[in-house]
Structures are given as C-alpha cells and as structure tokens.
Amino acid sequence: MEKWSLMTITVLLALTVRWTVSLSSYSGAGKPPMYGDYEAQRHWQEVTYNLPIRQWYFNTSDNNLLYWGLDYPPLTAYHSFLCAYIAKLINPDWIALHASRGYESQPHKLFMRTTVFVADLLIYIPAVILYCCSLKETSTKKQVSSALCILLYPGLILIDHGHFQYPLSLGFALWGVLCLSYDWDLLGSVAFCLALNYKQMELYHSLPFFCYLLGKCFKKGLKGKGLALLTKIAGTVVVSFAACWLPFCTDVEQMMQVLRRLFPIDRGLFEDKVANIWCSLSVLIKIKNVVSPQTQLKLSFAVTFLSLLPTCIKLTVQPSLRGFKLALVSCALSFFLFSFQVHEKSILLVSVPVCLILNEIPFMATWFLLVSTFSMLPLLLKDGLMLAYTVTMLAFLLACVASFSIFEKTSAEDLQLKPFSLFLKRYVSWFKSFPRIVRSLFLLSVTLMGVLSLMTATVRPPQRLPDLFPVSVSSISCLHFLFFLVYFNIIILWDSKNSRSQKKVS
C-alpha cells in the first residue's frame, strides 16, 4: 500500500512539472508563415477531419504538402482525426479548412496542451510506473526512485510539453518492452507495431525487438515450440499492420504515396545542427556538397548497419531481457549517430531506453540523459524554453544524486565493466584509478554543458561565425555520444555470462 501511495505522489509531481512547462512557449509561436511543430499538429487535425482519407497524403488544392504535409504513418493520422473531432465540438474555427491556418489563441493552446497531457497520462506514464514496479530484486524505495527520475527526465518533458510533440510512439514502445519482460511476446509485438505505425522513427528500436524475439524462438527450437512462437509472432505483426493500414490497402498508388511521405530521401543527410557524426564532420568537410545524395544514403546505411551488427548478433545468439534493453540503447544510438535524415529530437529514441537501465547503471545513465537534453539546446532556445530547460535539468540532476547516490556508483562493477576491466588490467595499469577518472570527466562534462548553455543564451556570436554556439553544442554532444556508444557496446559484448562461458570452454 505504501508503494502505491508513493507512486501516486510521484505521478502527481511529474504531472505538475509537465503542466508548468506547458505554460511556456511552443515551437513556432507567432512566427509566420510556417510557424512550427505546434502548427503542424493542428494542421494535421484540419486535414484529417475535413478531407477524405484518400487525400490525406496527396498534394491537392485543399492539401498543400509543402505546408506541413502529413509525413507520419496512419496511426498518427487517426490520432489527429480523433483530436480534431473533439476540437470541432469545442470550437470549429480551430480546424476550419484553409481559414484556420496559423490559428493561435490561449483557449486553443490550452486544448492542444491538454491533448498531450492526456496522451502522457494514459499511455506513457502508466507504462513507466508498471515497468518500475516490475523491476526484480529491487526495493520499493528504488522502484519509486526509478519512476521519479524517469518521469522527471527533462528531454521528453521539454519536447512534449514545451516544444510540442505527442509521447505516444515512445509510450507504445515502452509497453512493448514491459510485455516482453513478462514473456507476453504477442502483446509486446502488438504494442511495438502500434509504436512503429505511429512514428516511423521507431525503426531505431526494430532490430532489438526482432533479434530478441528471433533469439527466443531459436532457443526454444525451430522444430517445436520455437517454430510455433515464430509463426504466432509473424501472424500478430501482419494482422497489426493490416489493421493500421486497412484504409490505404485498397489502392497500390495510395500505399506507395504514404511510403514516399514517410521516407523522403530528398530532405538530405541531416537537418539543422543535429549532434550526429555527419553534422559534426560537416564542420570540416561539407559532405552534402562533396558526396551525391544517393552516395550519402548508401554510406549512412553501410556505417549504421556495421555499427549495430555486433549487438544484434549477440542478442540473437544469447537473448536476455538485460541484453535486450542494452541493445535498444546501442542500436538506437547507432541510428542516431550514423543514419540518414536525423533530427535533434530523435535522441529521445535513445534516451527512453537509457531510462530503463537507470536503476542498473545510474551514473552513466544520468550522464547520458543530461547530455541528450543539452544536445537539443539550440532547438529549445529557439522555442523560448531556456528557463524551463535550466530548472528541469537541475531538478533531474538533484533527483538522481539524491535517489541513487550516483557519485558512489563509479566502480568498474557499478558501471558493469568488471569483465572488461579484468581483461584490461593485464595491459593498462591506470585502470585501477578508473572511478576517479570517470567522476572527473563527468564533472568536467557538466561544467562544460553549463558554461556553453549560459553563453548560448546570453552571448552574441561573432558576425562571421553566426552558428558558433549551435555547432559547438552539436559537436560536443556528438563526442559524448560516440563515447557512450563505445561504452554500451563494451557492456554488451563483454557480458559476464559470456565471459563465464568462455572460461568453461577453456
């Protein structure tokens, strides 16, 4: 009973923080002609409510795709239609065809913020609470602490309730992880299909889901129970996709148009100042000018595939829930760093899986989550969210320090590097002082992020270097992410189970 009382207080605190942030500005507020993501979501409600389904993804006189054309899978469109139906009952002007373009008012802002709030409360937050309650060999205090820190993660709060975005795809993905943790493989498959059909960026998580379930089938034996499970999972996925795409399956051209909208290759290798490898390299080499778009696509695909291949092989051969969660982090980070057409907000696809291992590796998880929020600073500053950014970052750091005593969790064993450290100590003597080194690096990193955040907000850059601060933020964040990619891959590949099995063989 005490646990649920504490969880209720945690949820109420999280909701209070979210609603407080929602009082701030949003993406594109008062900035015609295109405005921002807030207007995009409103416009999709306008389009889905007033036009027949066959026109939702096509360029027509009533649906100018150059003005925030729908470019997410069908589930996003259905959700927009549902919100539009409610909006029509309150004020038809909010979704009037053509006339509502760029509509802004306090009542409408309240409505839009409420739709995000409700989506968070119904889908994402329950998944977090149930996940934390499902953690095995964990005290009530740690379960509540994990829930508090996950729900106070500033990146998701600032993007969803500040910038403006719905947390549904990440919420569905989290439900998928939760179901798999209970061995409800079919329900987990349905949940992930919903996530993928809400946002195509959930492809970042698709390989770990696929490899983990395939590995389970191999383990059960493909001539018996394993084959039956594989058949059930395949059937579940097909039925789930068919249900989501049913209105578009009647016409091949309709389906192809939706797919073209979901994967617009002509947008280029990256957008704005995103903290991935291609944007960072562009400071030295203008990749977009030197390499053709087709070559960029092939290069990014090859590098992404090679970077996540070892993790996927390991997960397929040795499927485990712990390995699955780590693979979600590693694969999503590989996609973010190396794949084609990446946006700053895509780092959230890495951050949510990192939240799932916050109780296991609190020091490194906290560090990563701080850096992930910092990497979106130029976007948040553009939206007028600097105050919300500062307060939520400090609150999250204090919550993690108080809940997990992160500075005391820096030994090789706490960082899950013991198997690797035993190997490394043979060749490197300084590894004994690794805890002190990693604490110093963390403090240096936090100081650098704090100073750069302050300078970005207060100092005017030189005229000949107008992008000095955004480029600095993206480049420094990218270096951090490369470090974390190496770290998480070391944990996965040097898993203690693997090392024990090798000892038995030798």
Second form
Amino acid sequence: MEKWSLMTITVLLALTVRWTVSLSSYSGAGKPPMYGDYEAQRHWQEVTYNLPIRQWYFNTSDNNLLYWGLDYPPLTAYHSFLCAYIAKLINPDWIALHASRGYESQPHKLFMRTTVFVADLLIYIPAVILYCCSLKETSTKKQVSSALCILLYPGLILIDHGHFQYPLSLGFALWGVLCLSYDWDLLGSVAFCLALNYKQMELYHSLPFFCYLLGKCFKKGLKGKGLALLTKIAGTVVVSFAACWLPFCTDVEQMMQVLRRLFPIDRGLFEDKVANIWCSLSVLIKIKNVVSPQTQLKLSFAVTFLSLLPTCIKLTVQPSLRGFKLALVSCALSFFLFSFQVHEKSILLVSVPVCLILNEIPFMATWFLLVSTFSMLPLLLKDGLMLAYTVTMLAFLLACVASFSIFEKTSAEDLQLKPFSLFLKRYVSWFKSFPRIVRSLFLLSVTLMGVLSLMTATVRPPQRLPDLFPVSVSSISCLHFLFFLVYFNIIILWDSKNSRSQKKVS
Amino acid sequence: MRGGAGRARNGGGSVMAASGRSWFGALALGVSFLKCLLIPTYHSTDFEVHRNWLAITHNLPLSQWYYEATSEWTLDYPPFFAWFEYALSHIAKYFDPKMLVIENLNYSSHATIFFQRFSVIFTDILFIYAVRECCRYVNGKRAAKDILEKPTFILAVLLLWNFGLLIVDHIHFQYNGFLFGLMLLSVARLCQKRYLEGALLFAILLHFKHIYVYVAPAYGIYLLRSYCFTANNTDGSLKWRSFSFLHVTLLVLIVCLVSALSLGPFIVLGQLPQVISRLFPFKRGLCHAYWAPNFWALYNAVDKALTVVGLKYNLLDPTKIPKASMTGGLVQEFQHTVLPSVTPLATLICTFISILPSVFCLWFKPQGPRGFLRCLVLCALSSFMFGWHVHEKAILLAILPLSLLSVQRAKDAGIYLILTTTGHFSLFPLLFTAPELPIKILLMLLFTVYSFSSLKSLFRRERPLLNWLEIIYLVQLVPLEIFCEIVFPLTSWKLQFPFVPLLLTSVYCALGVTYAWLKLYVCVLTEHVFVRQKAE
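Okay, that's the form predicted alone, but what's the structure of the form predicted in complex with its partner chain?
The next block holds the full complex; its first chain is the one shown before.
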C-alpha cells in the first residue's frame, strides 16, 4: 500500500478516536457554581466578544476576574474571539454577556467539541504527520506506525477532547520543532513565538529552543554568519511578539496587567495533587506551612535552574537535532517537577516531545507516555472519563507493542545507554541482565498503574484518608518522573559524537 | 518421506500462525477497543427491543414468550435467540435488575447501557473466531513479503473492521456480530470440507435469526451436490450413482434435531402458528420506512416520477390519487398510483426467479467453495433486491461473504468495492443524530480508503478494478452526502419535502446495488459458459 493511503488511514483512525472520546463528559459538566475548563473557554468567548480589548484582562463590572478571568496570553484571547464569532452566527445565547454564564446544552457541547476537533485537525495533526514523514533512515512502515502511536497518545486526546482544552500551543511548538528540523530557523522561531503567545506554559520549552539556536549561531562563528543569523532570529522573535501584543502595546499599564494575569505568583507552590516533587514531598513535610511564599518561589527557581543547567550547556556547546529533542523532554520535565505553580495537565508539555522520540527509544517513550496519562487519573476521573481512559490507554499500549515490539527493545543499546554502560565498566556484569531487569520493572510499573487505576475507580478510600488514591497516584507518578529525568539526563550527557561512529561499527 | 513433508508443512504453518496470531490479535483487540469507545453513542429503538426481550424471557414461562405484548416490540426472532436473551438476562440481573421488568418501557440506565453494549462486544468473540477460520481458508494462496499485502491480512481487516457491522451493531444496536460469526464459521467449515459441522452451524443459525433463510438455497444445493453425491464424472457433470444415503440421512437428522430442539417445545404447546405469525409479519409494507436500496426503491421512484409527470400533463386525475403517496418514505404503507401495487406473493415469486439461475449454476457446474460462496452472495443479493419489507441492514448478508471472494479474484474485488461502498452508504440514514454524523463519515472513509487501497495494491498487476464510469458513480456519493446532510437542512425545502434526502440516497444507492448484482450475475453466468466450452 502506498504511503499516503496508510497516512490517511492513520489520520482517520485518530480522528475517529478523538470524536468518540469527545462524546463523553467534559470538565465541570453540570457542576455549578464554578463549572470547569469548558465553562472557562466559553466564558472567554463571551468576554472577548462582548467587551472591548482594553477590558479583557481587567476586573470591571462586566468582567469578574474571579470567575474564570482570562489568564492566558493574547493568542488564546484572539482564538476565543474567533470562536465566539462563529458561535454568535449559530446561537447568540451561547455568548450573551452575563446571561450565558454556565450555559450548557447538547448543541453547545457539539459546537465546542467541533472547535477543538477543527483546531486539532488543522494544527496538531498535520504537524505530527509531517514530522513523521520527515524522519530519516526509517521505512515507510515505521513512519506510519510512529504517526499512529503519536496520534493515539491518550493523554492529549483525553485532555483536549474529553476534559476540554485546545491543542494549539502544543501544535505550534511542534511546528517549531518541525521547522528547525528542516533548518528553517526563522519560521521555527515564529511558530514557537505563536506557541508561547498561546500559552505561557510553553516557557518550559523555551530554553532548548533558545540554546539550540544559540548553539547553532556559535557553530557558524559569532563574527560572521552566526551573528547575522542571531540578529535575524532575534528580529523575528521581536516582530512576532509585537504582532501578537499589538493591541496591548498602547499602554504600559495594559501590558503589566496582562503579565500579572499570566504569572500569578501569589497562588502558592502547587495546587491540587500534582505529580511533582513539591506535592509529593508535602506528604512527608508540609513545605507550604514551613517555608514562606517568597522562599518557596526562590527555592523552586533555584532547584529548577540547577536541574536545567547541564542539559542546556550541553545543547549550546553541541547543538544537534537529536540533542534538541531530548533537551525539550528533559527541560520540560525539570520544569514540571521543580517549578512553581504547576498544573497536572502540564505533563503534556513533556509528553509531546517524548512522542517525538518514540521511534528512537520506543520502550522508554511508551513507558513514559503511559505514566504521564496515569498521573492525570484523578483529574480524568473527576470529569467522568474513566471508560475513555481505560480504553485509550489499552489501545495505545497495543499500538506501541504491535508496531514497535517494545519488549524486544530493552537492551542497553536500544535504550541509548551504550556510552553510559561503557563508562560504568565496573558494572558490566550487572549490565548483562539489564534488559530483563528493565522489562520486569516495566511490567511491575504497568501492573501497579493498572491496579491503582482500578482501585481509584471502584474502591472507596478509608474515611481517615480521603485523599489516599490521588496522593498515591501522584507520588508514584512523581517517582517515575524522577527516574525518567535521571534517565534522560544520562542519555543527553553521555551522547557523544562518537555514538555515530559506533553505529557504523556495529 | 511423506511424513517429513507433512512435518515441514506443519512447522511452516505454526511459524506462520505464530507471526499471524500477533497481527490478528492486534486487529481484533483494536476493533474491540473502538467498539468500547462507541458505548456512549446514540442507540436506536432496537436497544429497547432487546431490553424488552431480556425482560420477557427472564420473567415469563416459555409458553408466554410469543404471546406477551406489553411493549410494541414483541419477540419476533426464532426460539434460539429467545434462549440467548434468557441466558443473558441471568447476567443482566447483576448489573441492574430493573431492566428486567417488563413494564419498564424505554428503561436505559447507565448499567443497562453498559451491559447491553458489552454483551454485543463480548459475543463478537465468535465473529472474531469465525474470521480467523475464514482467513485460514484463504491463507497461502498468494505469497507476499509485506504483511499489509497478504490476502489474509486484508480479509481480516475487511471483515473485522467492517463499517456496516460496526455501526449497525455498536451504534444502532443489534446482535449481528455473533450471528454473522456463525454464518462465516459454517462457510469456513464447508470450505474445509467439514460438511456436517457446517450444516449444523447453519441450522442453528437459522433458529437464531430467520433472515438467513434467504441464503439457505445455496447451502441446500451445495450440500446436496458435494456431500450427498460423492463423485463427479470426468467432464464435471454429476455421477448419479454416487448418491450416498448415509450422508443424506445425517444431514436430515441434523436439521430435524436442531429444529426439534428449537421449535419442539412450541409444537408441544400447540403454539407453532403463533410463533410463525410473529416471525413472518406480512402485515408490514413492501418497503421499510426508509426504502432499502433495492429494486422496489427504483420501482417506487419510477411510480412517483410517473405520478408527477402525469399530474403535470393532466393524464391523471388528482382526486383519485391517494394522499399518502406523496409523502412516501415516511409512511410504512406505500400506495402505487401508476404502476400496479405489489403483493407479498409477487415479491416471493420475483425473489425465487432471481435466485434460480445462481442455484442452477451451483448445481450444474460446481466450482468448489468459490462457486458456493458466489451462489450464497447471489442468493443474499437477489432476496435483498426483491424481498418483501427488506431492511437496509440486510445488505451485510451479501457484503460479508463477498469479502471472502474479493481477496481472491480481481473481478470479484471490483464488484465488492461497488457493492460495499453503495451498500454502506445506504446505511447512513440509520444514524441521523448530529453527534454521530462525524463518526459515521470518518468510519466510512476509513473503511472505504482501506478497502480501495488495499485491494488495489493486492491486484496491482492486473487491470484496474473499476472502470471510469463506476468511479464517477462512486465519487458522486460525496456530493450526494454533502447535499443531504449539510445543504438540504439549510434550504426551505426541509419542511415541505423532508423525505427528499432519504429518497435520493435510497434511489442512488439502489442503482449501484442493482448494478453490482447484475455484474456479479453476468460474471457467474458467463464464466460458467466459458468453463464448459473449455471442458468440451
């Protein structure tokens, strides 16, 4: 069969799964007074359509910021405005100022789901397909199967089409990676600026982008071509930022207000049960009570910075596309684990770069992607997505096992640990049984996740410990993430230039 | 020596099976996951029908099963299906006992939906097993390095991921999966020359759902020709002396035993006439509310066109025209104005005549399993074309067996593509709710793109599967769908002529189905002559 028909089938399958998931419930369905993210998006449509731009981010009598006030960058607001425009054409009640608060109906759900579906179809899916087609040294079959697995990644499907969220920022970031892999640095920077201006969380990815481009300029020589490239990139970034912020540039107070909305540092170290280090530590020590908020901020900043440093230095000194992808993973993971005010959903910022290395390290990538979806279980359970969660998880595991036969790819070499194992010569004897150990660890972890998912869904927690299951889910996920952080850092730092020559020898 | 060869073949077989099992398992599991995702979708009144049957069989004694009429959806399937519901009801009580109360009409709690949907998904295991057996029969004829281009793989996808079966069973709600599983399994057994098993399975199937009686002629003749007569003359004609009484006795015994098991209790109770009257409700109209795309749809359309023309040129008296005829497609009873009205007997005769040539073919020029399959498809298609009160879903009865043929011969593949595409398209009106619109379009595209590209690559060394006229016909389904689903609801005709989309769909698809039926018939008949000439 030809490549295009295989890719078409893959996309159709992915779209079918997305639409069937979107038939389930959404975040905050029928839960007044605050509802959930679905209502937030609808509310933003209402606000952006009915109010002048100058009032979007300000607390006024028509715009109560305490009720889902706009707290994403301008592109999100523009997108809401666009959706509101279409909503107005179909049914003005959906976005009537004040009167539409908490509006829920079957046609409206259909409309909102369609907007996500279209956004996914136009931005995220094409990026994935093009990325998979651009993979070099892989057969058509492998390209198609990577596309299938990436598109079936349950975390993103459940959050976008179940919980309710737009995949635009991740899609733009993917376009950025795609452009950089074709050496179109300027287009890549524009795409990443769009991503950043859609959601400030994309900052998790900013350092690898910055370091990679900087390293590339260094490589070309800072005095000649490199400087020219650097200037061009800087110019592009400034121009695209200015374009996005144009309506707010008239007034300094406007810009400051938007920035205050984007970075609410007074909200505390973490909220809910998130699988990062602070939340998991607070099971043992109540950090929030022990340390003052200012110190919390500094502490988290310092730890994040330290954990980022090695990867970033390595990438700047030796910029390579492979290193860039890995750095995206490890930096986003560091941010997720250590930074301030992290949300459960932010794990998707790590997952999407992991999807990009799915065909390189299928075993680890699959494992990570499963854990990342598992870490959002309490959220998904609250939204009534248990059936979709179970089915898409199993389907994803099946797709990965069937297309990459991951269980046969657990040797040190397959996990890209060859240089590291050579470094650890003393432990060579231990490394012999390495594949088996890794495999049993994987099975253990999958079993644990399965059992815990089942218990969360069916067993009522003891009265003394009402948060037993969410906390254990987040702590277990956090342990996994720490393990993955170490792993990814190892392969980044021990990835030397001679790995290529080794390949030739083997 | 022979043993060695046999062992080698077995070894090869087991290696193939080992590599085969993994992809087959992945395909089957994958589609089962998709079915699970379809659980929250819309379900039709058939859902209530089956819930009602659960309640009836659970609460009432056998003697009242076919008399109970609290709900309008009375039990109208043969006894085995009733027993099947009875068995299910004993699991259902653990999910939600309220669904087993007969008076609880239109009851659909979450537990009920889960139970009913999962019962369909689980009973589909039989279908999956049958597909595997069918794949074995097709296996090994054409070697291909790439797994995606193996006929077995393609066949497995075409059957397991069949669009029609997915939407009819897992969205609309019915239990066709395991019934077709029984049919395919009996086909596979006949192909493997395990005649008695095949006959037994088919007899059981008939007592699950009597619609399969349409293909019974193919079974009867094939069994008679290849099992009751054990040998042929050298020129391929029948050797009358080889008739085996033992084989006939065995067959009759099987059929009688199964029938006795199923209908026996009702005969003892003296309820047979009541059961029969429930099973064959001739009170219903010629066509279903939505016309199945068959000959009668064309007949009705011509009648309607003639009426319009007649009225325009004052050839007809407007006062004499029955009112209902102008809203045809919405009422069950369709009265013809120009052409003669059709009686059940007429449809029966038409069906009989249309089946006859294919059956003759099977008798006079047996071509082994392939001939049987073709006859089976022709029987199914002919009865679909001319039957009384045919449902559009009945097209699956032809599509599924034709899948088996499509991966073996390019000619059959071409016919298969036309028939599946139009037949599946004609199922679209089954799902009319907005949230299911993307699902049906996506699934249809998925299946169509796959069937076209896979069969094209399978037969890429032969001439194109479809000619340009057929391609144009199929491509025009796209504008038709856009018109029916998107453009039409926006126009002002929607209130005046709400039946137009259904009418267009049904007539347009009827053309394709008729064409595929004729083409397959011509193919079978001409090939027959050709082979005989060669034999002479």
